[in-house]
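Only one chain comes next, encoded as structure tokens, the form predicted on its own.
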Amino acid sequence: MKLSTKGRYAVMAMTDLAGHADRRAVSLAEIAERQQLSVAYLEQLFARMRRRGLVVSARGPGGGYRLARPAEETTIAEVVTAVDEPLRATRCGGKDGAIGCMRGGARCLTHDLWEETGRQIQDYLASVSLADVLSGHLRREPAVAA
């Protein structure tokens, strides 16, 4: 699976902002300076997380952004999939890979490895929040089989 730019940088905006909004807006030029971003770009980032409920934005001198819920409830996976970020390890087709990669729409013998390992990196970027990113609380025990 590989996460784009988009998915990227829009998990570290959203982190620089969750670490930087405590009583104001902030401006997506002061992220795109720490973050070292193209203001465009975040523009087009924020545009839609902000279609998508994560931030509300606010015009006039002091605008900016804030987080629409507090960074404990914005789980990582959010941020992802509201930039258009597909969270899938396949590269079969039509609606959840329901189109196998192979010739004739059939699905190859690694599918269901790929599809399980999708499945899993959706799971932990759904248990990850912003706030769990700023406070480096990102490593999990793995769990211990019986």
Second form
Number of protein chains: 2
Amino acid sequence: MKLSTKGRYAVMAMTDLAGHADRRAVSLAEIAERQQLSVAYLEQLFARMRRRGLVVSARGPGGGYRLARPAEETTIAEVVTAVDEPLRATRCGGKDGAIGCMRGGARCLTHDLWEETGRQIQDYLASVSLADVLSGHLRREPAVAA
Amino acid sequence: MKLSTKGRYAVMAMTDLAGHADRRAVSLAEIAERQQLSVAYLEQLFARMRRRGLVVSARGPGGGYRLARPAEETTIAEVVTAVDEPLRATRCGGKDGAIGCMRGGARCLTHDLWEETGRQIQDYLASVSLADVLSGHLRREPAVAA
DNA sequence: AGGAAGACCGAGTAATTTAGTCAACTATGC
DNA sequence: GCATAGTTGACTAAATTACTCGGTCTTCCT
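Form predicted in complex with the DNA structure, per the form predicted on its own context:
Entire complex below, previous chain first.
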């Protein structure tokens, strides 16, 4: 899981979109104006989100974007992974194979740790929808028995 | 919360140290050998961890590092924040003030989201100790019935 | 028909960050 | 007093990030 500003901008833009989708499509120019981002940059982000099926587009005058699904059913995790793509964990596992992993000392005990950490973040972000962000309704764990 | 390879290396090195701290101090050369990292780079990492009080050092022949506290009492969160330092959340709040935040549209509704996300990661990493990693004892939510 | 709004696309670049090196210094034990 | 080993800080190369640019294709309106 990756947390760059890119992912943050995408969420900002999507939240904006979710908040202004009365019925008509919303143009990137509008979002750019409100969120203080460049149209060109937004294009990049929305292209990816369209490919992932998070938004649908309409060309021509009066065109723009709208959410493919209701705000309640679109999670932050989906938005972030749509624009941030890769998600390599440790340097072992996929690519280098044995390098660093499975070695004399602490081997890749750390491998499991990062796997689990990634899962933890993923789980949280998947539990929050655009509607939640829009309503300021962020879940705070009920404090699991101390 | 930041998750760079630097932080991962630091955890690898600390885990190695925790696993080889019989009684004597462990030299960076040993760790470098086992974990396949350069001594020069490890120096950087340990310097920071020493300042944070996670390890204590001994100079001269037979010298090296050892944990300042038992492995059970040193958390991954401490190690990671020791070497990765900064931890800026959104671009609002601290630095730019009102830029991007508190604007017409979705304002900084996203602000709370990232705050909470950071806390989520922090909490998890703070719940894992070096000893846990060493023993492969990573908490996985009790597998909800399944 | 034709012009303007606006999505779409790929390549390209500037700046930041990261990872890692180097050289020189200081303390300690034998 | 020499070898071991930590300490410091500046420096650099590579990668990544964030972002721009030029141009195309579609659709609507007159």
